[in-house]
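Below you'll find only one chain, the form predicted on its own, shown as structure tokens.
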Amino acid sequence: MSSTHLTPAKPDAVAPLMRGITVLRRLTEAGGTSSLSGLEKTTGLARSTVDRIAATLARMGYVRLDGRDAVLAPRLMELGNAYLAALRLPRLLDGRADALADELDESVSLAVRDRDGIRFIHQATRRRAMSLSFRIGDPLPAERTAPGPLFATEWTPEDWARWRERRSADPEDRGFPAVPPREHPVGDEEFEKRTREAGAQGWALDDQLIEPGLVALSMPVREHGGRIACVVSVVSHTSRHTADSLRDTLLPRLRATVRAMERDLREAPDRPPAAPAGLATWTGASKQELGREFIESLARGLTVITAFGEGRAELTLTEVAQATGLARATARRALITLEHLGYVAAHGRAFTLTPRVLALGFPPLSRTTLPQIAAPHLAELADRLHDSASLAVLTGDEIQYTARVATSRIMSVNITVGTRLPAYATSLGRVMLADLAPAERHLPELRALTPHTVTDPALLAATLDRVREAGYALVDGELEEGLRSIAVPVRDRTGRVVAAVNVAMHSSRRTVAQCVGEVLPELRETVGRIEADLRVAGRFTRVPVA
């Protein structure tokens, strides 16, 4: 076999990598959480093998072990992020899609072809009582979508043969869990007709093919050479539009957006390659520390996926080895396995990631919220300090608790998720207020909640300036007598403060000096982990903060 073009061959495939990917797929299909015994049943693997795979994935930060359950962790999204970064389309086009959604007040999606199906890579959705949105990375059958017939205009005879084979084997679309099964399977002729019409018209409609009430209008966005790069869709409900009225009303505006997107693709400058992953040393150290419980070949195989990214859409075998720090032979076997499974495609001497990489956890994780990201980290912090830990966001002149882990002390802080408190008198509120310009701080009349509450506006402003400089806030008895808390801000990828985390306790538990010397370092370390997860999760998706 040539070392530059990897034809699928079982003798060279890495079995532990194949088994590990199977576990990730089953976890994805289960919505992101499954018991280890459930994974044993759905994968057909031995329980000892499942345990070792779960331990390896947990070591990588891709899975969190919660008792007897395995839970997908936000860091796993770095695999899908590698594909999306290499593709470049979300970064280049998502602003246009979002603007179109705002202008039309309808949901707008970007989709790419995945063999004889499609996957969404970006969504700008509207919140309505009757709305339907698919998760980024969900596979959909081409024949039940508006983008499908547009992509099918470029299918080869082999593609059509594969599509017919799939249709024959699965007439009800049971292999596509994101869509309802077909109640009345139809023949192939209808989709073939829609494809011919799409080729002649340059656009396509979905008139309630996926689910009653859903209508969509799609147009292709073409690369400089004329091939379809992606398809943009406007999605509505029959309570707002029929398929025909959607076309008649919105097609001119969709055309204008597509023209602008195609111009963006033509004029996009090349970006320098991202820094190599270089994780081979880390995987070797993990193997030494954990012994046989760490499956090094699985970790290294998944590391190969992260070698791709912005400026690294196509890599040779040598470049993959250099980017990961793996031996050439190790990288080659990983590429063989990934190509065999459909996650990598070979083009002469170069390799690219395929949309199927998004199947590794991205759909359920694309709906992750900041409270979900923070929860396990707060639990670990509370366990280490034996005091309550909370996450909150700023809403006007109040804070609202969005995640909390309380301790079981006789004397504890009685606050629940959803509780609102005045921002000016809390450590959580002060670190978030400190990030705002003075004109943006909407404060009510400063009332004395205890004899210690700061009520002088000038003194509060000076206090917030010190908080901003120090990077933390400590409030002692200003909200309630005997309550002492310390907080640090949580920043998103842009550096903007979007939330805050605190540790709260009775003043008898620790002195102010102990809070700063003992609690603050632990608090900052926890927030660093939350921010790291938030950076990964928020690279190509919007992470709700509440």
The other form holds:
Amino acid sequence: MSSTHLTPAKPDAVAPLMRGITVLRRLTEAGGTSSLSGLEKTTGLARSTVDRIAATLARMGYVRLDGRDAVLAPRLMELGNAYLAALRLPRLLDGRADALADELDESVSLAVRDRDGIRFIHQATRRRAMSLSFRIGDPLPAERTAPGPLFATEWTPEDWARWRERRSADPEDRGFPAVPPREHPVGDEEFEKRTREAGAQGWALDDQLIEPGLVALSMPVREHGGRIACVVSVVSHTSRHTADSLRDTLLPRLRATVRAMERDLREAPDRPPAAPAGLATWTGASKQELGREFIESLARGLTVITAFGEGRAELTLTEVAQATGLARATARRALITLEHLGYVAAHGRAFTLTPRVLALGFPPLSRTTLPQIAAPHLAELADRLHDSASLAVLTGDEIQYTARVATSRIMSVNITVGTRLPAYATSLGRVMLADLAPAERHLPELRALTPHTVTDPALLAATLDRVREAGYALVDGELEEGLRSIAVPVRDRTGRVVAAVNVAMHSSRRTVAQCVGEVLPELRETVGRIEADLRVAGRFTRVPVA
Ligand code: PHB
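Given the form predicted on its own above, produce the structure of the same protein in the form predicted in complex with P-hydroxybenzoic acid (PHB).
In what comes next, the whole complex appears, and the chain from above leads the way.
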């Protein structure tokens, strides 16, 4: 949408915060990765400025520097999470949207109004090859969607004026990179007519307004007072439905879901305000420790966003200052800057976050997988220990490698991503089997792969009990002679084991005692970092484990 660095500065606005946000926006639009010289071009900032901003964001854990590239890091999602938590709608409604998608076997999404556009806050996507699918945080022009005319029934004359202005300034929708550029101009009357119809009917259709083949049917979910909280859409393809058949066959079921959602909103108890979830880790450190490259005013400004959350949707300046530990004058200037850029709205003395906060990294990061989260942490671990580190998941009675950083080849078979091995004879497999109830452990016939392999089922069960107790597994020469490996489980936010990480080495490199004394603490620290990222990334999205 509008390019933030061209917005004229406002007295009292914090220039470094504006520039930092510009860098985050350009990185988001680039899909999450850009070279530093590329950022210099797309932001128009001096290279030394880009470098200092990137260093600051890296110190906050919001980007990762990978050679010459800056890469958005999962922790950045704590900004969008603050908005989604404050909004409450995802926590209250995602489950119903997912259930409708399962029932219909079609994609279902939730969108909120974002000025004269819409922005997705949830996507229950069916895997289909036919059409593009949108991500949480993607903005779309209202007039090319089914939710748009529903939201427009609540527009003020100023909203309509802003919409016309945007359309004449950007007739091809270039400001909305998630949609293909518009090829044929369509007059304003068309959307005005669709908005009148939407108001009369209570639903709206998208008959291939975004791209050929894509059809959608939408209905508003209203708050107690009658205002639209969000819009639910069922999205299909002309190979399965025309727009009209979508309405004729699915409207009753969509309507039933909307009724249930409105009941959920009415009946949801107010939760006591949670403590601010993600106050940045840098805040305790001294400027000296953080270094000359660290731009404190940028870090402070972004921290203001994390003061919001569940039960903390509307905060006064005093409350923001209290939550962040910032001086009032500092918090005030950050809020003014964020309001000027459209990330915060002021209502009298209270401030709220706007959906635009999702433009700070959410669309690309909402597609992050566990192997992508783990990869940089595995690389660091392998680098520190000079041994191979891997991530794997359990599939039936086998483990499957999903990420790996190899330092040297120690096994006779070459292990790559995708390699499967018997779970019972590997450290990775044992920590994952140990988390299952005995009846859920699918074990094949236990074959001796070396003279040391545990093949007695009772002995293996006792071993798994010990592994569960200890929180790690060490396997010594049972899969292959001379191979020693140690693994710990990776747990999601609910505590369930979803994967495992190991370090493997030739048995001549370290004794068993050294493995436990030296490698295990490092391994645990690495898994702690992976789990912390997974908690942030998995708060409002489902993170695929493979
Ligand atoms: C979507 O969720 O992908 C979607 C929703 C409404 C539209 C188009 C796409 O009009």
